[in-house]
Structures are given as structure tokens and as C-alpha cells.
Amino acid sequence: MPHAVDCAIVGGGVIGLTTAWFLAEAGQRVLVCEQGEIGREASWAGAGIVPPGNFARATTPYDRLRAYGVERFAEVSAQLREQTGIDNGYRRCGGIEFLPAEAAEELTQPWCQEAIAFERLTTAELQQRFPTIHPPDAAAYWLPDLAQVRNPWHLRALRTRCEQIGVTFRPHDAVVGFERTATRVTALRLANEQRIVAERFLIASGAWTDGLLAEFGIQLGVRPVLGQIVLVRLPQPPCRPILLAGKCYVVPRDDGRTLIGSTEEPEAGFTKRTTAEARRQLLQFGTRLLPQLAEGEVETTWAGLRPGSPDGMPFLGPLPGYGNAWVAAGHFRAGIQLSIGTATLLTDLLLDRPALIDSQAFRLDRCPQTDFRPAFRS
């Protein structure tokens, strides 16, 4: 029997789950298909860094997408906790970004434009405020509004809320194709030979998106980028703020666990694996910033396949030629921080409402933006 719903979402990561929640709250009957466990791919594997944002002052489309969502993250987290009883671990812990002199102006200028609070710290000031940190030879910037969330907890809260308001989940049901007319998608075809009939469709399948779009003759260039993370455990957190340096970070949790990440391995394909060499490099990075981490126990390591895009920008918008299908993919390392803004935009698009965020810069047929520079790396 076909399953008739208002919207069928392909992909149960943070983008799919947040959009399913918003659509269901708007009265839509929503079904989410996921080839594996719900929320256990790139979204689960991330560190949960939530940068600050000022939507009223953000200028680029990407930064507006980020700023809209991160401004609401505390409110959304409190709402999920009240509705589900699950604390997603959202904490405004502050952060320190270490920037080489040649990159400092490039990144701090958009912070100034967006009126984001930051403070340049001298070595003496850094040591006085955060004596456990051993700074690298770089400029240190204190960002008091940087926050964090525990990804697995956040995903569990999202799924619980979705279930409370009637979202149907189909884990371990891989979508292998689509039924369509010349201008509309009519159904999903599953690996078990079942069909999912819906009025509207959203493809939010992360690194696997290009494989699903191949039958439409579309290749976005979304590819898997392997990222490895090491988790070290100490009796107490080695410091409170998140530490950022280039592509790597240290994220102390309140319970003494500290994440050290992460690698970027674009040639790894779809194989999730951890390696001794990556573990060694990440531990070296972490203990150089926080020597106390050398006294901790390596509790575990893990890896995720981030959905990279050709220019680092996500693809958000209608599937060309089809009036009832949309795509959300290519969020790379920023799925958590872009999730609320993305889900808000997609809900507006799917329900044909005036959009709070302009989607043109994210359209599927755009030319890659070779000069794209986000205000925050994650």
C-alpha cells in the first residue's frame, strides 16, 4: 500500500529532522526515510560548535542563514527541553579563535560588520584569564557568545519532538529512485520495493545526495569528506571555552570529556574509518593547546562523512524542472549551525510562504563562488 503524506523527506540528519519538525508544527503530515539509523551520520559525528550571529547585521546570504539560526538556538534548545524533557547540551561557553596575522583582518572584518562581540587578547591577558591554555604563535580573539551543543542529544531531542507531533520515521529504508512525470515527482522507490507517495519531496541526504540526483541528470558536486575526532576524558574540563585554530578545534564538555577534531579527508570516499595517524595528529594538536589533555584517557575515536560542496556553500532550493521537489545538501562542517536557518527557509519554500532568507545564492544551478569566505569556520 502506498503511504500518502504531505511531505516525504529523504535523509534523517539534523537538516531533515529540523525541517520535519517545523513542517509538522505547521500542520503537515511528514515522513522521513533514512538508509541507516536516524541521525547517525555526519550530524551525529560533529562537535556541535554554534558560532554567534546577528541576523539584522549579517550581509552575505550564507552569514544570514547562519545568523538567523544561531540567534534562535538558545530558544529552540529550551523549547525542545520543555517539550521532550531532553537537554541537548546547549551552553554559551565562549571561545577563543587563534588566527595568524595574515588571516586576522579577513575574518575579524565580517565580525565587525555583523556587530559580533569579540576581544583581542594579549598573551598576558590570555594567560591571566585562562591559565591552562598554552597559546600558539598567533593572535587570540575571545568570542564570548560562542556556544556548543551535544549533537547526539540534540538529534535525540529533535526525533522525540517529531514523534510527539506525528512525524513517521522509516529507518533502514534506503531510497533507490523516484517515480515522476515530466514536471512532478510522484513517489519514492525504496530498496524493499515499497513506494512512498507524497505531495512534496525534500532530498536532504548529505554526502549521498548526488547519487540520488543522478537519475535527474543533476550532479551538484556534493561529495563525502571524512572527518575524524578524538575524545579525551579528564575528571574536570581542562578549560571552559572552545578553542579554534585553522581547521582544528578543542571542545571541552562540562563532564570532563573533551573533543579534539578534526581531519578533512576528501579522498576517503564513503568509507568511515579512524586511523592511528589521525589520532596521533589530533592528540598532538590538542595537547599543544591544553597540555593537561596528555593526562587524560582517550575514551574513543570516531569519524563522519561530511557533505562537501564545490564552494563550501550548501545547495538549497527547488529541483530544476520539478514543481514539488527540493534539495538541501552540501552543508559540509556547518550542519548544526545552519540547521535552524535551513529548516526555516525550506519550510517557507515547501509551503509557498514568503521566505525570511533569500535562497537565490544557494540554488542548485549556481556557479560556484570562488571568493566565498564564511565569517566562522567550524
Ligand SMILES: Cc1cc2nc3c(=O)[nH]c(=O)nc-3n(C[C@H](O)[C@H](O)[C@H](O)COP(=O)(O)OP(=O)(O)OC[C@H]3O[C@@H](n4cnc5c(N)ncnc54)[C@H](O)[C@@H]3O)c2cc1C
Given for the second form:
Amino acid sequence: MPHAVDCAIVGGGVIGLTTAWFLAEAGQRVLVCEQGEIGREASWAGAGIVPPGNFARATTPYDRLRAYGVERFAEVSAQLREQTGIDNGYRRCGGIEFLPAEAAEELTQPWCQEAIAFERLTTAELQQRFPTIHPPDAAAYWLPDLAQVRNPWHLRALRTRCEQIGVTFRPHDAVVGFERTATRVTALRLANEQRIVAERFLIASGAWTDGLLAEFGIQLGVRPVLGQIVLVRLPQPPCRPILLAGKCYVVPRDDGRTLIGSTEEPEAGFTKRTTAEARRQLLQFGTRLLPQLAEGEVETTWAGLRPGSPDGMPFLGPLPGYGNAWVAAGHFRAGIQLSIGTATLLTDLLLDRPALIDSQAFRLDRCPQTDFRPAFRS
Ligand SMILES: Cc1cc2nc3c(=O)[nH]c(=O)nc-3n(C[C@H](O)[C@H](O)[C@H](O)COP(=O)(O)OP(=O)(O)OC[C@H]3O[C@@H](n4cnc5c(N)ncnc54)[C@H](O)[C@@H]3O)c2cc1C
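Show the form predicted together with the ligand, please, because up to now only the form predicted alone has appeared in this conversation.
Starting with the chain above, the whole complex follows.
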């Protein structure tokens, strides 16, 4: 017997789970198909950096998508904790962004536009306020509203909430294709030869999305970009704020565990491997900024596959030619920070409600933006 649901979602990462939650809260019968364990791919591997945002003042579509969600992250986290008893580790820990002095003005300009709180620190101020940090040769900016979340905890809370309100999970059930008419998708085809019949479909399959879209003749250019992280354990956090410099960062957790990330390896394909060289480079980066990290023990290293896109922006919108199927993929380095905005937008689109966030800039048939620059990286 095929399963009949209102919405079938392919992919149990942060994008699929958050959207499943919002759709189920809106009264939909939702089913999530996941080829592996629920929430064990990129969304699990990420560092959980959540930058600040101001929706009312953000100007670009991408910054509005981020700002809409990050403004709600504290409230959503509190709601999840109340409903599930699971603390997702959301903390407004603040952060220090180290920017090359010559580029600092251009890079901080979008923060001014959004009226994000930030303060330029002199080396003396940095040393006085954060004595464990060894100042690099760069301009230091204190961002008091930067936050973090603990990804595995957040995913567990999302899954638990989804289960509480009736979302069906099909872990270890890979989707291998679709049944369709000329204008509508009618069912998911699973590897075990079963099928899932639904009214509406959402493809939120992260780095694997292009493989699934091939049968529609669509190639978005979403591809895996490997990121490695080293976890160092200390008895106490080496500092409170997150430290960001270029593409790397240090994220201290409350219990002394400290993440040093991350590499960006587009050529690694779908192989989630860690390497001695990346571990050495990340440790070197981390201990330069926080010499105390050298006293810690490397607890583990891991890797995840970010869903990269040609211009760094996600694809959010209808599958061209099909009135009841949508895609949400390609969130690259920012899927956690964009998850609430994305799920809000996709819930509006799937339920045919006026969308709070404009989706045009994210449509599947756009030309890649050549000058895309987000106000924050993670
Ligand atoms: C090292 C690293 C650090 C990061 N740090 C941050 C950060 O600090 N802040 C931030 O905002 N973002 C960060 N990111 C990015 C963020 O983690 C991703 O953008 C986000 O997790 C993407 O979510 P997703 O749900 O699209 O993908 P995923 O979590 O990969 O989920 C997609 C799911 O779809 C499933 N799937 C695929 N194909 C099929 C199929 N055929 N059938 C069934 N299921 C299928 C996969 O198994 C997977 O579970 C980081 C990523 C990495 C790797």
C-alpha cells in the first residue's frame, strides 16, 4: 500500500526537518524520507555559528533570508526547549571577526546598513577584554549578538518536536526517483521499490540534490564541498566569543570543547574524509589565536559535505514545469543560519500563502550572481 500524505520531504537535514516541523504545525500530514540516519550529514557536522540580523533593514534577498531567521533563533530555541525538554545549545556568546585592515570598511558596511551592533577594538582593548586571545595582524571587530547552536542537539530537538506532532520518518529509505505526469509529481520511488504518494513534494537533499534532479533534466550545480573540523577539549572554554578570521573560526562551547574549523575542499567529491594535513593546519590556526588550545587534547575530527552552489546562494523555489514540487538546497556554509528563513518561505510556498520573504532571487532558473557577498560568513 503506498503511503498517502500531504507533503513528502526528501532529506532529513536541518532544512528538511525545520520545514517538516513548520508544515506539521500548519496542520499538514508530513513524511520525511532520509537515505541514512536522520540529521547526520552536513547539518550535524556544522559548527553552528548563527550571526546577527535585522530583517527590517537588511537589503539583499540573501541577507533578508538570514535576518528573518536569526532574529527568531532565540525564540525558536526556547520554544523547542519548552516543547521537547531538549536544550539546543543556542547561546548569544558574541564573536570577534578579524578582518584585513584594507578591506574592513567595505566588509562592515552591510552591518551598518542593518544596524548590527559592532565595535572596533584596538589591540590594547582586545587584550584587556579578552586576555587569552593572541591578537593577529588584522582589525578586530566585536559582535555582541553573534550566537551559536549545538547542531546535534538542535537536530534532536527538531526531530523530537516533529515526532510529537505526527511527522512520519523513514530513515534508511533512499529516494531513487519520482513518478509523475506531464505537470505533476505523483509519488517518490524508494530504493526498496515502495512508493510514497503525496499531494506536494519538497526536495531538500543537500549536496545530493543534482543527482535527484537529473531525471527532470535539471542540473543546478549543487555539489559537495568538504569541510573538516577539529575538536579540542579543555577543562574550561579558552574564551567566550567565537573567533572568525577568513574562512576559519574557533567556536568555544560552554563545557570546554572547542571547535576549530574549517577546510573548504570542493574537489573531495562525496568522500567524507579527514586528513592529517587539515588537522595540522586547523590546529596551527587555532593555537595562533588562542595559545591555550595547545594544552588541550584533540578529542576527535570530522568532516561534512556542504551543499555548495555556483554563486553561494541557495536554490529555493518550484521545480520548473511541476506545480506541486519544490526544491530547497545549496545552502553551502550557511544552512543553519538560513534554516528558519528557508522553512518559513517554503512553508508559505507549499501552502500557497503569500510569502513573507521574496523568493525570486533564489529561483532554480536564475543566472548565478557574480557579485554575491553575504554580510556574514560561517
Ligand atoms: C564543517 C561545516 C561547518 C559548517 N558550519 C556552519 C555554521 O557554522 N553555520 C551555518 O549556518 N552553516 C554551517 N555549515 C553549513 C550547513 O551545515 C549546511 O548548509 C546545512 O547543514 C545544509 O542543510 P541540508 O539540510 O540542506 O543538508 P544535509 O544536512 O546534508 O541534509 C540533506 C539530507 O538529505 C539526505 N538525502 C540526500 N539524498 C537523498 C535521497 N536520494 N533520499 C533520501 N535522502 C536523501 C542526506 O542523507 C542528508 O541527510 C557548515 C557545514 C559544514 C560541513
